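First comes one chain, alone, set out as structure tokens in the form predicted alone.
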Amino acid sequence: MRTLHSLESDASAAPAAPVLQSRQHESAQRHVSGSARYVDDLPLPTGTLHLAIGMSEVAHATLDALDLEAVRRAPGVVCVLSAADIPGHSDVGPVFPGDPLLVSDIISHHGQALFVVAADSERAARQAARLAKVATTPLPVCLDPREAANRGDLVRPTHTQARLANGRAGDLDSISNKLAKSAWQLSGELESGGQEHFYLESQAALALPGEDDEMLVHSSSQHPSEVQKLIAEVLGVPFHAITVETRRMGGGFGGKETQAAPVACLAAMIARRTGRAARLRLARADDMRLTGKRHPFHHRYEFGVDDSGRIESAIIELTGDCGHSPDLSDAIVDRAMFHADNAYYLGNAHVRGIRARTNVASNTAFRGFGGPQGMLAVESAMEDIARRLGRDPLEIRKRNLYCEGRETTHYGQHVNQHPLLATLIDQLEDSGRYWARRAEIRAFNAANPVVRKGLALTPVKFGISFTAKHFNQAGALVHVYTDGSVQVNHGGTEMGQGLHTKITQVAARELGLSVDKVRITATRTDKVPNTSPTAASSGADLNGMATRDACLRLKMRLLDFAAEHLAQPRVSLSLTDGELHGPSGVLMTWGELIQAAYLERISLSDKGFYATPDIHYDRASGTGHPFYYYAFGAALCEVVVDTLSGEYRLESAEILHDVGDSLNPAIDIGQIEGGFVQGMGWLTTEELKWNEDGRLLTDGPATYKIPAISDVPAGALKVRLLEGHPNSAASIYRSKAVGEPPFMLAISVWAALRDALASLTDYRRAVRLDTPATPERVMLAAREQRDWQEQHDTAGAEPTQVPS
């Protein structure tokens, strides 16, 4: 009998159909026809209660009194609960405490949940919630993370990574001294704004009470196991009493990794108190006020470079606006620090991450998980160096890429497959006619004093794995029924990204079946327990490997049975195209094999498990190997800018992205397109605004602008997958994750805007351009560039040049 290990070795060969093929999303037709069921679409039992949350109208205060009598007497109201009514734990912080389910003493942000109302209709619940009388004593409101950091008001301690180019540990003084010895020094600051997740389906949950203390909760969550845990703790019952199910989400983007749980907990609390089903679905404005965003950051940087523009030393300080509580901010700022290099070798590097507390909703996970924010400082510096030395930004970027002899990060990890960075840029530079277009754009700008064009080609290096080591695990459960159909359940959740489709392909490939034989069922905590969130781009990597593990075990058992049952050599048997093949050809169909195995009492079910190997990080020293591998990409973008009004347009975007051997090229290309456009929104149009009292002003589509179809260049968004470079790590069929890395390709749009603005000073000065780079900010930056040009009367002078 061959071992599972030997079968794994066989399966590591070049994978065959039905993976490595473009296949339609498993719910595509249901999505476009409207028949796909989300939490708010589920049929409701008779007597279901509808919930509304009473929210704070102040950002920071003591809660002196909460009078809910008028709420309880309102028409249709059945139940009203406040913090005093929570039977178990009242803090639902996902990692560290600080997130009260309902406020009992201190209000920490405008819109924070104070109480929950259950009524016979949603309208009645919402109207009743407005009748509460809330007495508070104001406390100082802080909305500036720098102010908070300066006075030491942090949600978690500051963390530092410091490493010398020789591989030894460094410190700020030693690296500052080395930086001062470089031929050129430059410094800068940058503000990057937050971003609303703006998922199509707002936060929602439906709680159905069962016998005794049992409860089934349908939750629009990326992390059903955490929802299960927190509901159990809030209700004071064992975890096994709570089952959480997630069939699909209408988008998540990280916003449903932790912040779906409080909504589910409130629904469960009402269901427990009343014995009736309870549904809570947040209105868009309430969702935006109540839930956190992408972390805004303040960036400060200093770089020392040689005469060629190569970085010798770097000091980078990243201050994250974490909101009022830790949530996932410790890990998010960590990842920003891990990606402070993006694709470049920093030499002697000191990276510091500060986690500031402010009086806004606790900021949380968002596609990229801090990585995009971490990259902005070094990408800003690339432009700064180029303008200071009179060189093209692409030349500076290429000179600083990780390469042989310069392939170790500032946290001590070797960058595997680093030559792909140069490969991607070289191919895109050639296919996109970079240098010819650069000359054309310079000529255009010289002839047009108002309308200017900009061009930028930027790389991406993104680490794949959860930085919290214990999350790098997954389970799967595979059943084969006696008609030969296959059912798979795994720990990942589907939010439109095509995870279930890829898992279907994996199971079908391993069992030698067509994909129509395999069905994925809703993610449930009673089928696969203790699951990790679907986040960190790891959904297919983790759950694909766990599913493959289960299928390999089943296949080994079936082939062992077939060898004995048919008196055939075990090594000669294989399952392909729905048939059992042997030395003489087809021996029996899949269905016949399953029937024979069932009659002989062979188990037709198995579970799989996978844990990512070779990852570790020592927080004390700031060094380790936190990522299993890196995904790479590059984007070439051209913009046109009206420098008087600040209006601009993306003229073209060409993307070349590394996904290893793609599991499903169509889905991967769709993820790249979506990630790029969402990243462009973060960097250009999506501006969050609060008033001085801490109230969010941009709480709906009328005031918050996500990218529209008109923001994408018609026919000029080109996406290609890098071919011929499988993943060097032993991932699922040598593929690479694709969820988050493409988001950062949009940095090329922002860099192209800066390039257009630099043309106003004959490319001699890089202007600061905070993000989002709204037309207003672009207009003000253009004005600053013209003022600088007037003050430095250098008409006709050549840009400063230095020797190569």
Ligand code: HPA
Contents of the next structure:
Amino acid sequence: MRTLHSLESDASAAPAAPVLQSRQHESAQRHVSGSARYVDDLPLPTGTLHLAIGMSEVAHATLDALDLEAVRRAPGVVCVLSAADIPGHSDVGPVFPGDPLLVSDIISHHGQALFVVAADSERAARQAARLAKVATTPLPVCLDPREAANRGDLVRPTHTQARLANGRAGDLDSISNKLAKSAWQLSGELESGGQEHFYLESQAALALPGEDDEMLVHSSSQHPSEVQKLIAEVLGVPFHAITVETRRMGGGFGGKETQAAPVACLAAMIARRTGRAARLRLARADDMRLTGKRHPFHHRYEFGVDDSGRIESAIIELTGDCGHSPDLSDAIVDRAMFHADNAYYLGNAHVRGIRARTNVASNTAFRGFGGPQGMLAVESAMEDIARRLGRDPLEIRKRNLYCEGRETTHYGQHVNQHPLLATLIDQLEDSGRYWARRAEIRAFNAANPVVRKGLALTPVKFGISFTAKHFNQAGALVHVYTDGSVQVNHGGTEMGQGLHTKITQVAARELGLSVDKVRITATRTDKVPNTSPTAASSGADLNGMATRDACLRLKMRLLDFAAEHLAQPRVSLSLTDGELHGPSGVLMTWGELIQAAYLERISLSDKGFYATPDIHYDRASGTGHPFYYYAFGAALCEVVVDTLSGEYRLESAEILHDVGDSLNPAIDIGQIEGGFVQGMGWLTTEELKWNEDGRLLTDGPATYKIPAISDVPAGALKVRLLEGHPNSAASIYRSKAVGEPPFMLAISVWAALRDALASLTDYRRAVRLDTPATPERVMLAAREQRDWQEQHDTAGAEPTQVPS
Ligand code: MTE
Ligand code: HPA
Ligand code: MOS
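Swap state to the form predicted in complex with the named molecule from the form predicted alone:
First the chain shown before, then all remaining chains and molecules of the complex.
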């Protein structure tokens, strides 16, 4: 039997148009004209009910009584449901239990859902939701993950990766001993803050009841299949009764991987109970109080370093603040551990990840999925080492990059294409005039007592694949209609990242058509079943391959048919530019071929499937090959800081990023810009605050500061794609995933702030700078540096060279 591969050798075949081309986002016009429909824009059937959630006003308590009489009697209210009304499963934990859809006994965070109200208008529902009488008995509120960890209150067990430089398994004792033998020992601590997703579209769902137990639910979700499963379980009906549709999200950023489901389940419950359509769209403040965020982390590190600044041993302890339940925290803290090395070879390494339980909303996926947090310790240490040894941080970073002979991670995976790290840094060092600017900045700082500049060039290495192996699969469904137009459906969801645009390009290329012949339809669980979340940056990798597979099957069948129909040698036939080509030129148009095939009763529809090869991870030993490949990048940033007020500005950012052979350079550059700026928000201005009772104080844009256009350096955010380095793994057309990796390029902004602060001590001391590095924190760090400088006022002294 002929294999698909005899048609198109492999995915690495030199891609032609319309891939490797900048194409505007499939919905660009609709986005800017306002005609793109989000869940809240869908026309509503007559009698649609509007929902609001009754939320807890305390963070930790037993729920003794829930008196909903006043809510039921409020004007416009049609139905009020609480935990006792859930027909099926009441726990909607995505992987492990712990997430009650509605609280029945123990309240575990402020803002947790207690009941749901359905009314004739959204306003009526929201007003009625405030009328409940809730009787509770307080329990102690824990908001400090380290305190929780010390008490052993964890949402999941602690996990460790420990590996010696010689490749053998290590343990804390052996690695501590080795660390103690290095010429230098450095240790430090750091706190990193969480991050609100601040998707423009809040969590939303519209449930449309059908006949009997059937239901169609529109959900703003990155994971429609999980929403389908959870609705079915909550209602106690088979999965096949429930269809979930997602046309697009107004941003997801990880916040709609698991946490879109409860909103959809509540809408479905009301729709089932009342037989009427039900819509739930969270108000911004409610969304911020109810849903989880990026995990704050506590980072502790010890490094053993040689005289040249090379790391020989590392002990890193990462404590994630998981909130009240597991959600995805097992995988998130794992990914933090997988990225504790960032781009550097650690030698003997002991990495431990702790999952602490606190009384806040359950923290969840957020762009980078723990990876950004994981990298902070080693990036902090790069500057610590540099100051201790009196070297430039860039020199230390370069010395520690993965390289020949030092190319295996602390979990035993060989880093393919690691030389790209040095390539990226070298190119930026040149194009950004690093050393000339370093000299200019030193001169500027010497002349300016208050306003100081800082510079930093930092790399990123990010592992691509879900670390939960079973998620690394995808399906696609391709239909050709008799007018020759093509409809593609695949398991991925569109959240603004341009996935559907890229998939359109893949299908068009495989079928030899222009992109306007191909339309992607809304993601639906009844078209492609059992899909993975669109996450881990793998949407285009997985669904691109599945779509390609479906198209190749279709194409093979069409060419087989054409060979017979036209009596032409099969091998001489090809489909390009909307035409069937044979030995003597064009034989028919695509439209004619489709018509002929239809009349001859050839199927014009097919499905495709893909599963990522070569990945495995043994969690028991903490070793394996969890990532199909790595994506790399580097960023060079300059900041200016008023060291008295703590105010600062990003002056310029130059980014060079590796996307292999880009599927769509315009979209990829947009992802890099957006990821970088979002990362900058995480590390600088986005600060979440709770009061001691566990109430979120920063529950809207007035108190929670996301980056604005004015925070982006005017004309000085430069993004380039690394060219001429296709993915060494056989990914779709040798491209690389782009969604998350650029987020971590923003670490250069934080590093540049620390660089500016180091100038206050003549670059002799690295200051701890917790994140978000708000102006307040920068001001306090500057004060600390000045105090240190006064105490160590040894004008002209060399940096200390004495091993500690
Ligand atoms: N870009 C936009 N515009 N909106 C988003 O919500 N999510 C990010 C990233 N880029 C996001 C985005 C996250 S967290 C991921 S995992 C990827 O997109 C998911 O899409 P992909 O796998 O198709 O890259
Ligand atoms: N990344 C993003 N989402 C996920 C992952 C991952 O590695 N695993 C499970 N959900
Ligand atoms: Mo992205 S955090 O993997 O949804």
